[in-house]
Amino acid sequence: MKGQAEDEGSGFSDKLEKLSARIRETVSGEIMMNEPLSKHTSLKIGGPVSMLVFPEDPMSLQNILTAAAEEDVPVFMIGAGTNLLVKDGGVDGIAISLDAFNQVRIAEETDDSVTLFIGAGVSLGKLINFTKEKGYSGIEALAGIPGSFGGAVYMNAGSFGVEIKDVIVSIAIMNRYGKIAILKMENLRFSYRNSNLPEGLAILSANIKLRKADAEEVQNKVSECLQKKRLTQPLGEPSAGCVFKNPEAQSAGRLIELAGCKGMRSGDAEVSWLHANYLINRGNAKSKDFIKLMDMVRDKVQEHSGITLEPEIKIIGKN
């Protein structure tokens, strides 16, 4: 078995070396090899990824995806590294960051509404600032959510009863073979914290439709939402956001609190005292600490309420 594992490892290394040379020739943008993903995740946890690439344009992204598909090397979009737990053994494959896809512009405008084109790499914070300065209403409740716009679309991010799907008009995607398609809202199947888009494709951008409103009114709503989150969520601590999905008609955070889990620890991973659905890294938490703490919380909630919590965060990598 050891010989087989060594052969498989050698085969992957050969593929990666070949792929690396090809990508360096055809891609504009930074390329990192064996880069620790702890530097690129909001939890500050995670082993190295074989290759991390920051393509600067769609053609470069297309070249990465087609080359990886031909070599059968797995690819994933890292976004801003939020809602993501990378295991300590790292990830065999290519992580892609679309930070350079950061354009926000008006695509269409009427007397009452505006349609915005937003690149996948735009941070939600930048988008919220743009809309409140212009007086565009509809996503004020998303203020304070970390991460990139592409990631928010992929997981249908939401807060205070508002979800990103509520304003989506269309999404531009590139599949793993480099083909671009425009998906209109009526052809999409969003659900709670899920876009139902297949893994391995890249969200390039999306158009969203917002209502024109008074700028001061929008700013006040944003400020109110941020203030509520500052009082109830550990925004300044390393976390992956809410760890578990809310069961139907229930709050995961409330269930965890009632089960007595606040302050529970595994290594340096801790259930936040401020919001029980946030598990935070107190300094040197490892993925095994985090996963063990998730299991402990899930067991306590199951024992207390009979409800089984489902993870909201995505867990990737090897031990």
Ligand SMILES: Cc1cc2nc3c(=O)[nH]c(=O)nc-3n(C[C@H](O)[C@H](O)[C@H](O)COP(=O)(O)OP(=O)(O)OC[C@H]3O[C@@H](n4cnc5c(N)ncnc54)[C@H](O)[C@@H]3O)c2cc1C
Second form
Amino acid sequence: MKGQAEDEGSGFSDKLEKLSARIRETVSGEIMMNEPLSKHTSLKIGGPVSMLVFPEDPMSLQNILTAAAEEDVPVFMIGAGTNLLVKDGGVDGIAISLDAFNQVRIAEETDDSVTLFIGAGVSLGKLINFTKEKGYSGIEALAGIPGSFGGAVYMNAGSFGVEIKDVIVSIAIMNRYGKIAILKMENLRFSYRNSNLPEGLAILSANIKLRKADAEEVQNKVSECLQKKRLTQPLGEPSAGCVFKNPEAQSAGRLIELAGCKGMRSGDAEVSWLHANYLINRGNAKSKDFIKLMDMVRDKVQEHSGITLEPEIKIIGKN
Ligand SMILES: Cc1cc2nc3c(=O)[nH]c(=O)nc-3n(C[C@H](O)[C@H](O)[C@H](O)COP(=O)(O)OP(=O)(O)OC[C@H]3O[C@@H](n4cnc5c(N)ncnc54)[C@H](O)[C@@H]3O)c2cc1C
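Instead of the form predicted on its own shown above, give the structure for the form predicted in complex with this ligand, please.
Below is the whole assembly, all chains and molecules, this chain first.
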């Protein structure tokens, strides 16, 4: 007789098999089965996801979401994986990448401003380059943040006091039943590194409003921000950026440094010597090394300053 866990396991693989047949029939775009997410995260850590799909159009995305909802299989959106720690046991469910939603176009223009339509799959770097060439000002401070535009909106990415929410006019989303809606900025509740949008919902695109400026001025601001980041952050090492959120009026990096954590290690996970809020993968770090190091850092900071750090990165998957 089969045990309960075995029953649950085979129940899930039956569902998945049914689902993958249905998705193959109705979806344009690449489908990968049991794909290691270590290949799709900047930390280079993470076990396999049951299915990774790259829908090429909204209809295909709709077909994936409705089929998954009907079969009760969990879905999550993945951008460039630059803010994700995926556990080594991987993820049971479907990861969806909107890489193909990569359109940038002018939606509206006046003498002194421009509203851009940006697809979720556009890389933030590509967007910054576009605004730099055209002389559109407002997001120069975000230069150097890796990842997709959809990920930046979901995380309300920001740096040097500017957040993506500062320029958003509206967002197009698709809910888990495949319904599209346009959400206006005044009805959204962005906060620090959080869009407060439900998980599993897909951000398809957003309109952002920028000021027309002198291209050289924009270019100079971008170069200045990039230069500051290159000097203070380990940009060439596998990381997920800042691991902990800054507590109110404090810098998490400074608190970690003051607690004496720089260089601390668990397996191949290490607290960066350059920026203490960056935990980097020195080669072969496992998710458990990374999570243990996060716990060690949090405990040390708590002991030293009485402040409890909250993670900024998203941790998903099973051990
Ligand atoms: C070297 C380095 C430097 C960094 N510097 C900064 C910085 O200065 N400021 C900052 O804010 N962040 C920084 N980050 C973190 C990260 O780059 C940002 O949070 C980025 O916006 C995440 O985008 P992504 O596409 O990689 O998202 P992912 O990591 O793939 O996903 C992050 C979250 O967004 C969700 N998501 C992604 N795409 C969608 C979508 N289309 N619809 C709905 N949900 C979606 C995912 O489900 C997940 O919950 C840095 C990271 C690195 C590695």
